[in-house]
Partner chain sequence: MSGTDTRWLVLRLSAPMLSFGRVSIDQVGPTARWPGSSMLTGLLANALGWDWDDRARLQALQDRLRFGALILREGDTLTDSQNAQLAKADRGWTTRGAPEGRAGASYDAPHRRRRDFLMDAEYRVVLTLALAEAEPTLDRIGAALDRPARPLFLGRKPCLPTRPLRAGEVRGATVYAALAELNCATPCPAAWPKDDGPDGHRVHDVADTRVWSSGLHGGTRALVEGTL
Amino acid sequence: MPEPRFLQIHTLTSYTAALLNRDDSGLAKRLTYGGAPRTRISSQCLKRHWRIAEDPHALHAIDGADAASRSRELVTRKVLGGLGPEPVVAAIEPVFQKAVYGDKGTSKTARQTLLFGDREIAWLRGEAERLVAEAGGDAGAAAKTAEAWAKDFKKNIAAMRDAVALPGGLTAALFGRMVTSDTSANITAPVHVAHAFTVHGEESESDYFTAVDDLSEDEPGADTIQETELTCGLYYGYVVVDLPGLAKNLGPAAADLSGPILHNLVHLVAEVSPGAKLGSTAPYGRAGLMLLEAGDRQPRSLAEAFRDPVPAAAGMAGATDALTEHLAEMDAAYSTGEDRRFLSLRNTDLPGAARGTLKELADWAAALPAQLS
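Please give only the structure of this chain, in the form predicted alone.
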């Protein structure tokens, strides 16, 4: 068995009459592939729902996993919120905004939406409280003290980050972050997520609907009249985890966290759906097929299996057959030797893969980090 440097996760998941991920015009996101328009779910959408899922396998439920916040208002709400007196806080706020968001940080609209971990935010909050206390209620003194503080800001926050585990929180350790105001704070993502797309041509419907005014004396009482789009689809999803990269980002906590993270991530990918229009579409689905692969060769997507759209009538059976055929072709050509596990709602086999339940697949993934040399 090759060393499990990469964990690849392939899924087929079906959704019916839903609008999972919309573009700026309110329509479903799309992708043309193989000459056929498909419905698409962006990787950003998928990651957000896995990141914030309230679930027995939620990432934040892992012992030792610190939270993080992504916002343009980290300083306003998390660092300076509730501090006083107001003139002193107002005097130091521009300095903190620039320190975190860069030279354009004093303008909310010009700020980059940044991801900071709870430990980073707590350190900034402590620094703000110290400067406010030292000012003794003098706004002018506070401004001068803050300017002096800003000169060593990058050096001091870098030292804090080096001294603690997961300074950017678990989210940054998994999905990475970019901080344009301080490139030393950038984190490379070890979890790579592809945009999911339907294995068949798009299936969409324009849904005309009305809201009925219960108190109207007119019949039938229709008040608001609107139109939205609904789509159906069987989506191919693909995720890669770079295990050494994950261990690097977790630092001293890698030995304790890597296994539980992979265990929970497998559950989240299989069970957590993008959540738009919950009240009107109940867009809940679970993977009908999940294939896990562990190996030391460069990962490769199996999306090409669906370059020719699977006939809609073929459904999960046709998609599984297409994926199986393509996987066998890749094995014959490249002999990459990945170790494999899979679950399927169908009575089928996949090349070189042992069948299991979701729990068995998650347990298998959780054991991979211990096999790294």
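Swap state to the form predicted together with its partner chain from the form predicted alone:
Just this one chain is shown here; partners and other molecules are left out.
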């Protein structure tokens, strides 16, 4: 089995009479593919709903307790570890502990869980090295310059602490963070999300509706007349997770959090709808098919399976067949050797993939980070 560096997640999910994602004119977002206009859900829309989901598998429901014990050692080990001479490091340590963890930071048990990734650690480490070098072996001077440093950079460090505190730090570790003017502080998102699109040509209906004012003293009549667009669609969704990239962003907490994050992400992708118009369209759907692939070859979407639109009448069966056929063709041409699991509402199999429930798929994904060398 190849090293599971990349987790690819493919889904087919059906929504009926909904308006999931609109453009600036209020109409459904669209995409022309294979000459046929489709309806589309943007990656931003999908990610936002996975990020903010109030769900048993919400990202913020992930327990950071185990990670906490490791992240409390962050300054001691990652920022100051190995630096010398000892008296100088001892002199600046309380300042760094307070800067990173807040005023109670000198007490280990009072420290909160922080998701410092490579970026933050590199900057703090660089600053610590600079202060130690400037002290020239004088512990008293080191303590003073460190105090001044903490004061000068107070706002910056506070911004950093805000960014890495749980649960917000967790979504940044997954979906990235951008500081326009400073690429060195940016977090590269390890989760890549394609825009989802219907496997068939668009099915759109202009929904004419009126609202009646029942309390009006006048003859009851239409109080408002409006129109909205509703669409039906079976959507192909595609997500890639860069496992080493995720571990980098999670820093020392990766060992505890990577697995639970992947576990919950698989659930969220399968179960959380990119819903709009919740009250009037109930756009709640679960994936009818989900295929997970783990491997080390260049990730590629299976969108081409649907470049020829699946006839609307063929439905989920037609889409599953198209995906199965395309996957077999890709295997025959490129033999990329991914390890696969799938769930499906249909009784047909996918090439090289073992069938499971959503729980089994999520558990399988959660076990992948431990297999990375």
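Numbering follows the first chain given and starts at 1. All figures in this text were calculated on a predicted structure; none of them were measured in a lab. So that the term is clear: the rigid core is the largest set of C-alpha atoms that superpose within 1.5 Å between two forms.
Superposition of the core reveals a Cα shift of less than 2 Å for Glu293 between the two forms. For Thr210, the Cα coordinates differ by under 2 angstroms between the two forms after the core has been superposed.
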